[in-house]
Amino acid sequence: MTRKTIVIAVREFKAAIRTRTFFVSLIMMPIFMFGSIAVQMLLRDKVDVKDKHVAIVDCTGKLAESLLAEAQRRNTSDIFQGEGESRKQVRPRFVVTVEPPPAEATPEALRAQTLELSDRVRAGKLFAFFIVPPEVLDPAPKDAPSKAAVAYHSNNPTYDDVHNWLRGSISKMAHEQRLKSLNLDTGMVMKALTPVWVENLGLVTRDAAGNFQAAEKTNELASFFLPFGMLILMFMVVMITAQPLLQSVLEEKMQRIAEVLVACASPFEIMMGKLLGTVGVSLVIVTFYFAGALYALKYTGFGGLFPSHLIVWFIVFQCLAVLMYGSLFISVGAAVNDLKEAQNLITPMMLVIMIPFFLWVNVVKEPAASFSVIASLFPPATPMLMLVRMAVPPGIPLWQPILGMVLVLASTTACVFAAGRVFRIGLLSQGKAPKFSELIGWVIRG
C-alpha cells in the first residue's frame, strides 16, 4: 500500500464523514427501514369509528338471533379502550340487521335478493351483507366434508374486520348447532378440544461441575428477527457507502477532475484509496448502529440474546462486502459517461446484491441444510447469508465461516483486480459507453 493510496483514502474518509448528509443518513436510514412499523403501531387504533351497517340473510333460521346478541356484546365491550373517564371508542360498531330469505328459495329469487342488497351497498346504505346457506349446519361426514360457504359481499375488499368477526362468530355458532343436532354436550366437547400448548425449549446441559442445567425457553421472535436485523444492517451499510462511489467517480470523470488525479497517482492507487476510505466510513456506521442496538437490547433486558462473537465476523464480512461491491460500483462509474448509461450496468449488479433477501427465510428455518450451506458459500451472497446462519442457534461449524471468508476474499481480490483494469481504461475514456463484451475485453487484456 503506497503513501498516495493512504492519502486518498484519508481524504475520501474525511470528505464523507464531515458532511451533514452523512449524519442525516445515519439517523434517517433506520427511520426509513423501521419507521413504517412504528407508525403502524402508533396508528393502529386511529380508525374510522362510524357505524358499519351489515345485513344478514340467515337461510338456516338458527343463527341470526345469536349473531345479533354477539354483535351487541361486541359493541358494548370490545370496541372501547381504557376504563372510566378515559374510556375511548377505538373501533366501529357493527349494526347487524336481519333480512328474511326469499319465501321460495329458488336460484332466481336468491339472485334477485343478492342484487337488491348489492345496490344498497353501492348506495352507501349498507357496508356489507352475507348470506348463510342452510347446509352450513349439516354435520359433515368424515369422507365427504361439507363445501357449504357463507357468501360475504362487500365493496371494501381491503377492510377485513367485519369479515374476520363474522367468520369467527359464525364458526363458533355453527359448531354449537352441529353438536346439538348430534346430541353432544357442547361444553364438554369444547373442553375436550382445548389445544395443547407445546413449549419451545433448547437442549439440557451439564455445567463444569457436572450439575444438570435445565433447558431454557427459546425466544422464537429473537431467533427469527436477529438474523434479519443483521441482514438489513449489512445491506444498509453497503448501499450507504459503496453505491455513492459510482456517482463520485462519474462526477470526477465528467468534470475532468480525474485527469488531474491521474497526473498525481496511478489509477489503481486512486481506486484503492477510494475503496479503503469507504471501508473506514462503513466501520464508523457499523460502530454507531451496533452501539445503539446493543444499548437498546441491554436496556430492554434482551442483551443476552445477541451473540457477541458475531460482531467480529460481521466487521470482517462487512469490510469484504464493501470492497467487493465498491470495486464494482467504481468500475461502472469509470466505464460510463452519465447516470443514464450506468443504469444498464447497475441493474444486474443490484439483482446479485438482493439474492440474500430472496433466500434468507429458508436459510433461517434450516441453517444446516445443504441448500443453506451452498447458498452461503456463493461469494456475492456469503457476507449476508453466512451471518444469518451464524445468528441462528446453535450456530454452524467454524470451518464454514472461515471457508466463506476465504471465498469472499478471493472474489474480492478478483473484483478489485478487474475493476482496476476497467478503472484505468475507462477513467479517461469519452464518447459512447462500452458494451458489456467490451468491458470483459478490458478486464482480460488490460
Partner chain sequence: MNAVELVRVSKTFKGCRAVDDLTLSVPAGSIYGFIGPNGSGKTTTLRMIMRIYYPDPGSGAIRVFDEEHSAAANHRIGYLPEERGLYKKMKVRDLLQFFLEIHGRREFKGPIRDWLKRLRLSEWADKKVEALSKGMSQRIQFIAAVIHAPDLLILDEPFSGLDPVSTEDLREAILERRRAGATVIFSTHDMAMAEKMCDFIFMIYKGGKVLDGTMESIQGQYGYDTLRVRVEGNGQSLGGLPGVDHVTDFGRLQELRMAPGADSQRVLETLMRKGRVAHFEVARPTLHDIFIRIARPEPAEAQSDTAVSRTR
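Give me the form predicted together with its partner chain now, not the form predicted on its own.
Chain only, nothing else included.
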C-alpha cells in the first residue's frame, strides 16, 4: 500500500464522518430496522378493551354452559395484568350470550337465524357469532372434519383473539364430551397424551484433565437469530458505508476533481484509498453498533449467547464485506456519468448483495453441507454466509474462512484494478454512457 493511498484514505474517512448525513444515518438505520419492533412493543398494551359481545348457537345442547363458565373465568382473570393497585385490564371482556337453535332445524330456519344474527353484527350489536353443529361431539367422525366445523361469523376477519379463544375452549370441551361418551376417564387420557419432549443438546466432551463434560443445551432460538442479527448488522453497515462510495466516485467525476487527483496518484491508488477510508468508517460504525448490541444482550441476560471469538470474526468479515461491496459500487461509479445511469446498475448490484439473504436459512440449517460451503466461498456472498456458518455450533474448519478471505481479497483487488482503469478513461469522456463491451475493452487494454 502506498503513502498516497493512505493520504486519500484518511481524507475519505474524515470527509465521511464529519458530515451531518453520517450521524443521521448512524442513528436512523437502527430506528428503521428495529423501530417497528419497538413500536409494537410500546403499543402492545394500547388495545381496545371495549366488551366484545359474542353469540353462540349451540346445536349440541351440551357446550354452551361450559363455554359461558369459561368466558366468565377468562373475564375475571386472564384479561388483567399486574397485581394489587397496578392491576389493569389489558384485553377486552368476551360477553357470551346463548341463542337457542331453531325449534325445527330445517335448512330454511337455520338460514333465517344466521341472517338475523349477521344483521345484528352489521348493526354493531354483536361482534361475532358462532354455530356449533351437533357433529362436533361425534367421537369417531366418518365424514371429513370440515363437516363438524364450528362456523364462526364476524365482520372483522383480521381480529383473531375471539376466534383463537373459541378454538381453544371448544376443542377442550369437545374432547371432554367425546371421552365421556366413550366412558373414558378424561384426566387419565389427557395425561397419557402428554407430548414427548425432545431436548436439543450439543456433544459431550472431555476437558484437559480428562473429566467428562456434559453436553450443553442448545438454544435453538439463539443459534437461529444470532446469525440473522449479524447478517442484518453487516448489511446495515454496508448500506451506510459502501453505497455512498458510488456517489463519491461519481461526484469526483462530475465536479472535475478526478483530473486533479489522477495527476497526483494512480487510479488504482485513488480507488484503493477511497475503499480503505470507507473500511475505516465502517469500523467506527461497527464499534458503535456492536457496543450497543453487546450491552443490550448483557442487560437482558443474554450476554453469554455471543461467543467472544465471533466478535473478531465479525469484524474481519465486516471489513471484507465493505471491501467486496465497496469495490463493486466503486466500479459502477467509475463506469457511469450521472446518477440516473447509476440507478440502472444499482438494481443488479443490490441483487448480488441480497444473495446471502436468499440463502441464509438453508445455510443455517445445514452449515456443513456442500451447498453451504460452495455458496459461502462465492466472493460476493462470502462475508455474510461464512459468518453465518461460523455462528452455528460447532463452527467450521479454519481453512474455509481463510480461503474465503483470500478469494474476497483477490476479487476486491481485481474490481479495484478494473474500476481504476475505467475511472481513468471514463472520467474525461462525456456524453453517452459507454457500452458494456467498451467498458470491458477499457479494463483489458487500459
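Rigid core: the largest C-alpha set superposing within 1.5 Å between the two forms. Given the structure is predicted, the values throughout are model-derived calculations rather than measurements. Positions refer to the first chain, counted from 1.
Core-superposed comparison between these two forms: the Cα of residue 406 travels 2 Å or more. Once the rigid core is overlaid between these two forms, residue 179 does not reach a Cα shift of 2 Å, moving by less than that.
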